[in-house]
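Only one chain comes next, encoded as structure tokens, the form predicted on its own.
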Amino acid sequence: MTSEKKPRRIGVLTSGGDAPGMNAAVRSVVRTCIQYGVTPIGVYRGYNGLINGDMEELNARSVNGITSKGGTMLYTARCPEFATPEGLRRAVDTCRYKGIDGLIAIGGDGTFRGARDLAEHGIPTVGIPGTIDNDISCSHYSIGFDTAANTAVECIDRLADTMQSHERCSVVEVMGRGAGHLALYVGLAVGATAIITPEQPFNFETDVAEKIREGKYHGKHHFLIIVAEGTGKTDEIAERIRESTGLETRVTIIGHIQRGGSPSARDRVMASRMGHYAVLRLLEGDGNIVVVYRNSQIMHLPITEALSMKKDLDAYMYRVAAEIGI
């Protein structure tokens, strides 16, 4: 890229759900753009602010003591308004208007649907995938994964120390939207009796009923089974858990404190890289590009190829759950 090409003002956004790690993004990205001479601007409120001009110059300091936040410090909101021509429009005039001649923009699927429409009217735009569910198609990892898994198995280890004294099953939710990903590794490291989520089809008298009975005749005394928010069925299957086995049963759902909390050390590091690695990108004259690790790599590929992808599951983790659930 030609020096007189390259960009003068990059903003950055977080769209969608907040993430543990966003602040660690936004950091790298502000940062980044001042170690190479470049403005960094801060969009407020996601796609929202872009339409409404609600946004600032960041500098050094401005991010000072963010990494170790959840959350995000540009807030995050949907914004139903951007994904109509009208709202579409305004964004890209507001981005004229204001000198912002490359994006950043971190958050989910939708944010990055956002980012290629962007791209498509003449504003270069990389996405950086930040959600908790890790349902991200394109990416083995997006920012936020790793907190919001540590939260989780945090909150059950505490819950199954009184499950135990009360031999109890305990049939507890996590987030996930709908996607399982989050609660297939949680309920590996927590050694769940049985794992539920919308992808993956289950039979509930020998899933879930037969192994609590073959438990109980080993000399289990307490039971443990993670359901994904996405099945919708959390407290049928307590209560189907009851009649069968005569099992004193409870519901938890863990609900958004997983999304909150100091970002792991993980989520810190990728959030780092990312942000540093989107930057360059730009730099470089890249736009309409997502940031994404694969094969333990930061690399980039073309929005539409990655909004194309379809993620499964991991059918090995499942098998490894299933098996030494018992």
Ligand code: F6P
Given for the second form:
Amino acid sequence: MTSEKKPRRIGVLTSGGDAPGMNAAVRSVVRTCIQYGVTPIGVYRGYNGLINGDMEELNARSVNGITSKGGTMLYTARCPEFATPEGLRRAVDTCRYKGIDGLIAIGGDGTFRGARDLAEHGIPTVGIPGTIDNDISCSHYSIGFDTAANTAVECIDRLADTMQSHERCSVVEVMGRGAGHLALYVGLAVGATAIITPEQPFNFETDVAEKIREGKYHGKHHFLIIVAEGTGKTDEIAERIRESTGLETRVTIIGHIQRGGSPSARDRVMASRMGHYAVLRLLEGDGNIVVVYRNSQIMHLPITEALSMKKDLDAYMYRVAAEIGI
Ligand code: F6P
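Form predicted on its own done; form predicted together with 6-O-phosphono-beta-D-fructofuranose now:
Now the complete complex, all chains and molecules, led by this one.
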């Protein structure tokens, strides 16, 4: 959807779980706004900031030195109130009162639903994918995924040292909410014996126990099983490994460590490009869209279309991991 009027004050917020690289996106939005004569407004604590008027004008210096920092300088939150008609009405009123005539919302699907609702009430919005889960269907990439994957790999490499010394089996739970993209990617990177995700049906006997027994037979002494948190089966799998293979088994949940830390170069670059692109779209009169990365290109889609898409686990990546994790 395009409108005639060029925005004069563009709000930017981060919403949902934080992701490394969000700061680089905020910096890019702020600096691009300034470059094009638009006033950038930092909205704090996600959609709560729109409801409560918790925001301030930013300038080029407000975002100095944040590219290398994890988290988000704008704070983030999930905001159930915004999903109510009253919450939405208050947010729209705040935008009108504060003169926000364009909004960039960085987050996941929930964030985009909020952006769509605002757009339907006359506030042009652009969503930017930001979540470590990489579960945003419309985009092949979301800000934070690369850093989170690298952080998890670093942690697991450390674990592998001690597991190897004790000849144990390590069952590692990787974040990802209901999706297995992060677990699969990390599992392939660390050379896991098995990767268990919510999307991929698995048979404990053939996909885990048998592979471990075979590995033992061929002289392997320690094993690494990656489990996506969305399966809800981490402890159960560890117990079954103990019972069926006799291996001493330890469970490690990497948890929120995956969300922190200095963003990778990839996340910083993607975030900077997406932030710049988002501002240009608003200046061109677009609204109610999401910036997406598809087939190596940054582009955009209407939010409704973006939200209706489905993303499967990369079946070929799964096959590679299964076939070489012997
Ligand atoms: O969506 C990002 C994410 O880190 C998920 O991987 C995880 O399930 C969830 O957020 C954890 O949320 P919270 O920080 O609220 O515990």
